[in-house]
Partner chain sequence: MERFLKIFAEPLGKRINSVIHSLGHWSLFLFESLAWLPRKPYRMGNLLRQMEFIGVKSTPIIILTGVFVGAVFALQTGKSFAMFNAETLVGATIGLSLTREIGPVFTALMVTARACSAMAAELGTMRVTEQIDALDTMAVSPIHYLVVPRMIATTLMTPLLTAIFDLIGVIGAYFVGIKLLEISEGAFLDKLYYYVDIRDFFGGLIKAAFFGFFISVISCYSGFTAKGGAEGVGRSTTRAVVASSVVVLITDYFLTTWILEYFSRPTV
Amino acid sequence: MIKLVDVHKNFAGQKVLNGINLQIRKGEITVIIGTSGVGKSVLLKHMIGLLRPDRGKVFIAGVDLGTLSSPALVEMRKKFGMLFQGAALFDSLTVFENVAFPLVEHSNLTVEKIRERVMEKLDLVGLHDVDKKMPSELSGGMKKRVGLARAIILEPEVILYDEPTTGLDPIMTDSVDNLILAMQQRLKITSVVISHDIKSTFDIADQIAMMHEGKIIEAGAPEIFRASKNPVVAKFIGT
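Let me have that sequence as a structure, single chain, the form predicted together with its partner chain.
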């Protein structure tokens, strides 16, 4: 579904991505792990064309992102949902309007249907009675969950999650993990998840990829990962 070939990215001389090769398969959950600041968020932004590689290519369903015009890129992004690390809620809109935004833009559902869908998704992420609040009135974890509801509302083909469970309590973490799993099983959604939580990583992943010094140093099924001989990987997952 998504393929990165030899992707390089520098920021003002700082090498962040240094030859990333990674394949995200359709209908699977791929979890990306790695130390803080290694470039996971940067990598995720390459998958949806928010950042362009200095060198290398990104393919979505076989199409090279670098060759798309700006309207074609907009069209392509309709297949995607994304949760940002900082939630990135529109601060001039209410929680309800934030979650409804993709529906209002890209569907022709009636107002009642939209209301129904939004309330259902807010319920799924464990939020009640917040729909009229502004994002500035929410806690960090609540913002994250509103962002999550917004990312999944269109039930797109691909969802990119940047640390969906960071800042949530253990119970909420479990329920978000279950939500991601349910989206995959029920709707065959392809997911890319960035996570710092080793337990949930092994709970949900079909494929795990570990980033280190600008490269993917190990990628594969959780069992393969557990048995990895790479000392960096072993140290990180604590085996």
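Go ahead and give the structure of the form predicted alone, now that the form predicted together with its partner chain is out.
Lone chain follows.
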């Protein structure tokens, strides 16, 4: 679904991505791990064309993002949903209006159809009777669920999760992990998760990729990671 080939990116002379090679298979959950500041979020932005590599290529479903015009790139981004670290809800809008926002902006659906779609997605993430609430009335875990409902409202092929469990207690972390698994299983969505939560990573991942010094130093199934001989990987996951 996503393929990065020798991707390099510098900012003000500082090398952040130093030859990233990674394949993300359709319908699977890939978790990208690594220490803070290693460039995980920068990598995520390359996947949706918000950043362009200084060198190398990014392919989405076989299409080279570097060859797309701006309008074509906008269309390509509709294949993606994104759950931001802090949910990134609009404080002045109700839950319903937050979830409906992408449909209002990017579809020609009737008011009735929009309401039907929004309530369906809220139900899918386990939220009932909260559509009239404001974000300030929600717990951190509920905000994440609303953010996820908004991320899937356009029925994307890929969801990108940026540190989805940061700041949550263990019970809410398990709840968010279960939601990520449910989205994959029910909707056959490809998921890319940025995380530093090791337990969460092993709970949900089909593939784990570790970034270190601008490169992917290990990528594979969880059991491959547990048996890794790479000292950087072993230290990070605590084995």
